[in-house]
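Consider the single chain below, provided in structure tokens and representing the form predicted on its own.
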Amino acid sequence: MTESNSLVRLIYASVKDRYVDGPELKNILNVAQTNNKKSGITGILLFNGGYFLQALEGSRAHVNKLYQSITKDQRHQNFQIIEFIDVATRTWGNWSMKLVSISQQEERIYEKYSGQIGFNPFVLNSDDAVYFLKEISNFDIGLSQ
């Protein structure tokens, strides 16, 4: 596999910049699923009304291109990359994108990894972000796969 095609995982956090409701989240998910399938990208997106936390997996070239596109999206700002590493296998390979809206159950799981009450993905380190996302993805939650 060439460097541009090596498998990578990128996890980032961002702050919601404008009103995002259920139908808009569903639209984000539908567009992501369609585009990600074409690019071979998989992942998970968490949203709690104020923050986004997203993991993307795929070829380095495709993940970089998608992330650059995401940073231009007016619905969020203040992007922070939490992790960007080469990986041997996909963690969320079954989903072109799964969207999870954070509820009280997920906030309790978040507290386990962050030590804080109230979801704020900016305080997570790389390992805690991965463990949190893995645990969340094991539940049958989310708007769609």
Contents of the next structure:
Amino acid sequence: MTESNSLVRLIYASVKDRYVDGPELKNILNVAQTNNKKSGITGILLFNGGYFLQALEGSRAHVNKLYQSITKDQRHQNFQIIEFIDVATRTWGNWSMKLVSISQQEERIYEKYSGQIGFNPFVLNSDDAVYFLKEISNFDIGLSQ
Ligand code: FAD
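Hand over the structure of the form predicted together with ligand FAD; the form predicted on its own is what we had up.
Below is the whole assembly, all chains and molecules, this chain first.
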């Protein structure tokens, strides 16, 4: 099989399964960071207790493979790809996966881009999702690497 070396970014939204709590989220993050370091994936994962919004960046082959694995994970469901695009550079290049929990500050940024109250990543268009995630990243000083 021929694999492209293109750098891509994939952003998707999903709905958490009811059993995902704080410790489970920590497990997800630990596995993500370990695996992503090996496969050269970087990105950001947002969680508000109900929804996930995640950006994955890396080689097209690795991002595709990871996304397929993520959609088999029963800890979340109702996947919707918001953006899948070639990119020239990484936005979250320093983060094997950065976790951000949505608090009041992030909610305010979300409202600016979505025009809505109450975080629901499914209503974001691709541009707004990217700008929202970028602004959140600058804002947040980082929970983990
Ligand atoms: P295995 O752990 O053997 O998984 C086999 C299959 O079972 C996979 O499809 C997996 O998705 C699923 N699975 C694993 N654990 C559970 C569980 N506790 N409950 C239900 N299903 C499970 N992984 C990364 O490597 N990088 C990421 O950036 C990343 N982001 C994630 C974001 C979210 C919101 C979630 C929920 C998971 C994320 N994961 C991520 C975890 C990912 O879904 C896989 O569990 C992980 O990649 C290991 O999969 P595996 O096929 O190598 O091995």
